[in-house]
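Coming up is one lone chain in structure tokens, specifically the form predicted alone.
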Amino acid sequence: MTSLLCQTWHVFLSPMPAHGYEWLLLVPLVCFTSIAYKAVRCEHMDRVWKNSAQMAVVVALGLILLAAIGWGVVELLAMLPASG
């Protein structure tokens, strides 16, 4: 039973290595999220596909800035004195 279980959770105990790539699956994921949610709240059919390409493009920018902060954030902590 546990070898069963296994090798049927193998793929997402060990997943494909992306090679430094990971952060591409982003704009996948956007995409997909901004499409799926202005299709379901959009009142209009025909404005669909701009406001969730607005949507994409402000999620997008929205984790870059979040991800240059965070970067601000360990540089800054990085260049504290150790308290030891």
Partner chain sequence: MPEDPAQTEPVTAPEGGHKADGQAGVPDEIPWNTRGFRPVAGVAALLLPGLGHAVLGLPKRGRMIAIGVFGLFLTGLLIGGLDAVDSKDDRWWFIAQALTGPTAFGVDWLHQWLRAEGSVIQGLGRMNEIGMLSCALAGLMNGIAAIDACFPPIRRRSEGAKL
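Requested next: the structure of the form predicted together with the partner chain (the form predicted alone having been shown above).
No partner chains or extra molecules come along with it, only the chain itself.
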């Protein structure tokens, strides 16, 4: 498995072979965005890690909720009779 990954993925030269698992890439994006934002906005730096973690969880849950709403809307639209 590792050797297969090394053969197909040249780090920084080719895209990461994570097809089908794209949703997992949400985690580092949300975490680093929260750290950068809270580093600017946080009042006290001794709370920055805690506040970043809280923001990351809220943003991730919000995105999951939006995805669920989008899925629901698509399912509802699919139940409507076709026009014409």
